[in-house]
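To begin, one chain is listed below as structure tokens, in the form predicted on its own.
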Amino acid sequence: MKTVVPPLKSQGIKTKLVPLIASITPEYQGRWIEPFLGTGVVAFNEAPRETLLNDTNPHIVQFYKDIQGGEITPESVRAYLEEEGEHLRNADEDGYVHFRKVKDRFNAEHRSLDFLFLSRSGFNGMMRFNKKGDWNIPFCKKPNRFSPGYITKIVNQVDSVSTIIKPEWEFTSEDFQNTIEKAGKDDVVYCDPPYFGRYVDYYNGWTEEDEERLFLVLSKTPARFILSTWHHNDFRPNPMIDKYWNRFNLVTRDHFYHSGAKLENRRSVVETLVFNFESQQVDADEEEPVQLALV
């Protein structure tokens, strides 16, 4: 089956690792609760029946709510990406002037069409914002951005998501941990935290005590959980693993993503999901590690 892409960019989206995800997704009668929504792609591509979708970048989730309230539109996003294309490939500087006007009004204004034209406009595909809540990536230095075609493939990951997207689902934009306290045993939650050891602000930090915490409150949930997080890469293992994650079961996939344009730039990651799917809960004090048994 084909993967949803959606119509938001980000470094780390997790759209090669779907069917992995997938493949090991049990059954569940409950809802779909995701902590980190981030794009967005694991959840449309799961497409439940209910679900609690929360960020805590309120623009990521207010983009999703104005497709699913009928505020955005595959028609309303190509009339807005034809003319402020326009006026990227007429600007000075390369389009750069027109770039900066719609950053400085997406960061006054904050308005979704203006965070998905940033979202694709900006360097190497990255979201990232400063310590104020602005939007902190520059422009991907290409006026022609917006070409036909191009504006054709965003309106119709725009078209699929908002085909995807029930009126009963739930967007959040709150602290993780409060989403996942909400969970029943009948829920599973994917989590897909900032990565401990990457030093790119997405929306606010990650640091170990967040590790910790997110430790902490999925080893006391009754639900069943998926964890993305990376093992090792050509130059480190990620400590965490052993810290915490070591508890639960793991599988890993070799992954590659580009730090830049160029082949050399090439870099090989090697990706984990961590689950539990069984009924019993992890005592997080525990000091020896516990594998458990895949049900």
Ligand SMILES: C[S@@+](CC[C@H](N)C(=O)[O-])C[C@H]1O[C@@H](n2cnc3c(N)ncnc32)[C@H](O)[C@@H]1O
Given for the second form:
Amino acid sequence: MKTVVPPLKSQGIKTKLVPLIASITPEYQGRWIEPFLGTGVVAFNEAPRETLLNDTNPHIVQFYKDIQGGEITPESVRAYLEEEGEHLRNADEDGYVHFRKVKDRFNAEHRSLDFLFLSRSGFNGMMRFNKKGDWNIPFCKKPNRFSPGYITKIVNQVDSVSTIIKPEWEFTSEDFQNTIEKAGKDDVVYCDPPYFGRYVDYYNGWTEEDEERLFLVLSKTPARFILSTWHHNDFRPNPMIDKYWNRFNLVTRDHFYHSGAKLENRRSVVETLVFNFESQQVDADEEEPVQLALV
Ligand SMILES: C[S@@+](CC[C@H](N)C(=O)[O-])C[C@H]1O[C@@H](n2cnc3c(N)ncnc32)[C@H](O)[C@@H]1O
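Now that we've seen the form predicted on its own, could you pull up the form predicted in complex with this ligand?
After this comes the whole thing, all chains and molecules, with the earlier chain placed first.
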């Protein structure tokens, strides 16, 4: 089945893991709960009836609430991107002057459409905020970024998520522990926290204490859970696996990060799904994984 791609981008996006997550997801009667929503790609592909979706980043939550409430529609996104794209094309310093204007406006007013603009015109589709919580990704340096084809692609992504998000879906912006503590025995909790020992910013600080809190709250939850984390990379193992996660079930798969075109710049990280239930359904037929093994 084709994976639904959300309109927001971030470096931690789990698009490639969606089929693997779906293949181990058990049948459930309750809610699909995500304490670390990010771009929402996993929830949108799961398309649950009832859900609780949370992220400490209020801009992500507001963006999807605005779609849910009809404040953002495919039509309003098209009109906005056409106008802002035109300003970008005509702005001095190869568009940078207008990029900076939108960035400053977003940092002052936090409008969801400006958030979308920054997410889709920043360097490499990254999302990062500085110590003050201001947008901190530079311009992709493409004044023609919002071409008619690119706008249509984004509008279609907004259109597909607006048909998936239901009026009864609940969005919150709080610490993950509160969200997980709301889970009951019929719910499934999918956790994708910032990775310990990797990338950190204003909304993605993650310490060993956070990992321990996550372990403790997941150990107590009556719900079934699935946790994404990294198992090891080319250089070292993730110490949290032995410390906390090895006592549950684990399924791993290789994932390659490219940096530049050269093969020698290729880095691999083995991603893991940790889960607290029996699953017979690990999908071994995918094209992508180089290695897929129960450990
Ligand atoms: C790895 S990303 C999630 C990526 C998402 N699964 C996707 O595919 O786009 C982790 C998310 O957790 C959020 N986050 C960080 N610390 C948090 C906390 N203490 N409680 C809730 N959310 C948190 C970040 O803002 C970020 O959006």
